[in-house]
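Starting off, we have a lone chain in the form predicted alone, written out as structure tokens.
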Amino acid sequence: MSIFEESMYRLIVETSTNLPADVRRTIAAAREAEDSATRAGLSLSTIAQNIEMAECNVSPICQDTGMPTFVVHTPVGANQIVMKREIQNAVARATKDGKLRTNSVDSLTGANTGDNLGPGTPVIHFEQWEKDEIDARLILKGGGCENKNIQYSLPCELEGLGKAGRDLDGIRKCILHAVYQAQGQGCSAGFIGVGIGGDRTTGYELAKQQLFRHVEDTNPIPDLAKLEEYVLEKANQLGIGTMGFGGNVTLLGCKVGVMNRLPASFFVSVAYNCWAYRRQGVLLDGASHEIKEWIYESGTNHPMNAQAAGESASAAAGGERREVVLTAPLTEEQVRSLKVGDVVILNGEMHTGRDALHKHLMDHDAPIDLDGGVIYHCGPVMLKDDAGWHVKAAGPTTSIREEPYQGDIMKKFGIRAVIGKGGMGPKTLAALQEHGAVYLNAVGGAAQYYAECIKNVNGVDFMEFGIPEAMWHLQVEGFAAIVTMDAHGNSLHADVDKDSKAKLAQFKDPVFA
């Protein structure tokens, strides 16, 4: 293995499992500026202790390793074709190494690469400058937030902010209207990188640029820096919260950048990045190829106080609202005693569920007998050895993507609980109250915490899906998760929107001459 090769393996592994400093004392704040016994509140503290468990464990922060995205800055004759291929190379090894999930999917046929090679992963962007450095920076950015990007052509309408033109008040109302429509489908609270103006693939390059940024940094442009202040001062308004449960921060940072465009088009594009702000980058001698320099500060020297998270997840959890344990299989009965606000303490076997097995399961009877039963909408990162499947990371996957199989399979097959983030919708939650059944949200990103609960691997089928859609059946204990959607009717994500979208149409008046 050569040396450049080492450093990008070094990278990926400090990216996938260690916050940086910057992130970590933005965390810190938001974690502050929320009382603690509050769903919010729990849930940042647990986020804080997932994100320690994460460094000790060397294991991914989130399980959702997402698509590995790389900007290189190389010296003039640097060979870019084989450090594109030991960039590969490197990818490879950290997925075999439980480091990253196996992300790489062909588009036509799902079948999973296994390695996270394959056309188009990673993405990898190289650039010459006129230094003797190699600058090397990547980016771990989740489907789940990647899924809440959006792009905006001015002049257009905003449902609670009425006409965005081609201004400054315009953009700043598709930036409100951007984290409004995130909800906490994308590991709220976030950060956001905007790009103002380019076409429709470059605005978009150019907001994910922003992301790079260092999180407590001044915009060089003054028109952008106050833009960025008031989003992040009035964003925190919006009441959305920590995994859209409500609360004062929704909105961890702002970055924006801008380039030119052509006249007949005005494209505000904006990035959303989940709470698990994975990036890093190192400096290299462009000789040697050894790490001369972290370019962010490591988050080591910068814990999160796990004890004290612990402690106020604790508090949390008995001061606010009831706590109820149980043990599946779960009766109807069971699940119908539950509201909103409950937090279930959840022991037994509970069942993995994405995407593909969801389109199965509407067409196909289920490997197991599923009534009563607990499906997990998680994609985890596993790693095999002589004694079996052991489970790295297993945190929670949108949920909303389901939405048209939830309420079907649940009844199909007697499901009583479905685990998730983000929420469902309309459908789920007629459901729910029909068959009697529940939604428990959570808490996104949190991998390591949840993947400490789960004490056994009994078993798993379709694996031919891939390991992140395969079916784990998965023995735990200790499982802590908050009932959002409930079988009276009741749906916390509706109610959070409805006043989020209500607080949005304050901001409707020009700000910006």
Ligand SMILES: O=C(O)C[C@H](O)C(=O)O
Given for the second form:
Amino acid sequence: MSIFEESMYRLIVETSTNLPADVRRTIAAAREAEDSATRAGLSLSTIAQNIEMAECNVSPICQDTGMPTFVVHTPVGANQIVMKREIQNAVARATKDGKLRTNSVDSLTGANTGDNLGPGTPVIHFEQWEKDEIDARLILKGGGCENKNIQYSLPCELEGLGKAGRDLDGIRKCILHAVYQAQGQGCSAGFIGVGIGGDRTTGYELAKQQLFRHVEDTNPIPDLAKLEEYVLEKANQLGIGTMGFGGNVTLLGCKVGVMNRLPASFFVSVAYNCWAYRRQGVLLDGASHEIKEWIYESGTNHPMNAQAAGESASAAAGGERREVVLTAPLTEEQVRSLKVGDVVILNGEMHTGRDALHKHLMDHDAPIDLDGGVIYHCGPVMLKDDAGWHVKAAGPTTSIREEPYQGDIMKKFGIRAVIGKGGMGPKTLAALQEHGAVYLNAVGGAAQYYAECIKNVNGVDFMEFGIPEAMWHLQVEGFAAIVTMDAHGNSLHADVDKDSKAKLAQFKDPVFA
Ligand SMILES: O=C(O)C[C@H](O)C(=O)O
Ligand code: SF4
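The block above covers the form predicted alone; next, return the form predicted together with the named molecule.
Everything in the complex follows now, all chains and molecules, and the chain you saw is the first one.
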């Protein structure tokens, strides 16, 4: 393997497994701002613990290692064709080693290429510059937060905020709205990159470029520096909180860039990144291709103090929060006794199922008996050796994508609990009540934390859907999640959405007139 390929491999592993210092400091500050006994506080403790576990296990912080996106600056005359091939080799190797999930899926057939290579993946942008070194940066941005990106075409009408015109104040409204519409589904608290101007394509590119800025930098354009500061302060008054559980911290960073536009177009493009904000970079010697320095300060010397705080949080929560230990399969009576806010500690078997499985089960039988069963919206990272399959990372995926199917499938197979993140909609809520089932919200991104609860892989069906979409039968012990939708018609997600929408309306009046 060439030195360049080896350096790219190290960049991938570091990005996927070790959150940099600036991101860690911001998450640590968020923990300070939340009462540790609240749902948001408990989730932040889990997140802190997960960050440390990922570094220690050298395993993915989150199971969704995203669309690997490289931005590489090379000296004039460097052979970019060879570099591209070597980056692809490094991606395939990191996938084989379980540092990246198999994330490249044929859009027409659904077939997973298995090595993260295929048309359009990974994304590699080259740029020449007049320096001797190579600057290679990588961002691993997952699909759940990518789905919460949004592009506004000004002027427009925004719910809660009214008219957004073609000026700084209209831009302000779009950005606040972008945070509101993401709710907890992109694993808040998040970071946003904003691109003002460009066309639809370059606007989004500019927004993503902002995610390569340092969290603690200051925008060189004074108006934008003020806007960034304003958004960070006000977005945190929306009360969406970590995972959309409600709380004081909703946004961890806001970076805004600007470029020229066409007279007819005025786009504001927003790239939403979850707390698992994985980006790193290396400066390589132009001749040897050895790593000279890392671009973002390493997280290694910034422990999250997860253990101590985690313990005190659960001790504090003990008094106020009902904790219910259950073993699957579950009975209707057990799940009907649960209420929003209860913490469920689950033991026994659960079955993963996401987009391909839900679609399939609508008009096919299940390969196993799901009566009283627990479905986990999860696409894990799995590795196989002589002893069988091992779970390398296994946090929840965004549940709302299964909204068209979930209620029907629950009733058809007698499923009693669904675990995921971000909550589900009115159709599922009605089915929970009618049939007797609950929705449990796990902490999004906490892929190492949950992987440790999985004690055995009992089996797998539908491997033809690819590793993330297959139905894994997992034996768990002490799997903790919070009831956020119960069988009595209550949904924490609906409540937080309604409250935050009312709060959004406070920011209707012009600020940057
Ligand atoms: O695909 C996944 O595992 C998770 C995804 O990033 C999500 O946030 O829904
Ligand atoms: S599950 Fe959450 S933390 Fe992981 S990539 Fe998706 S949005 Fe990010």
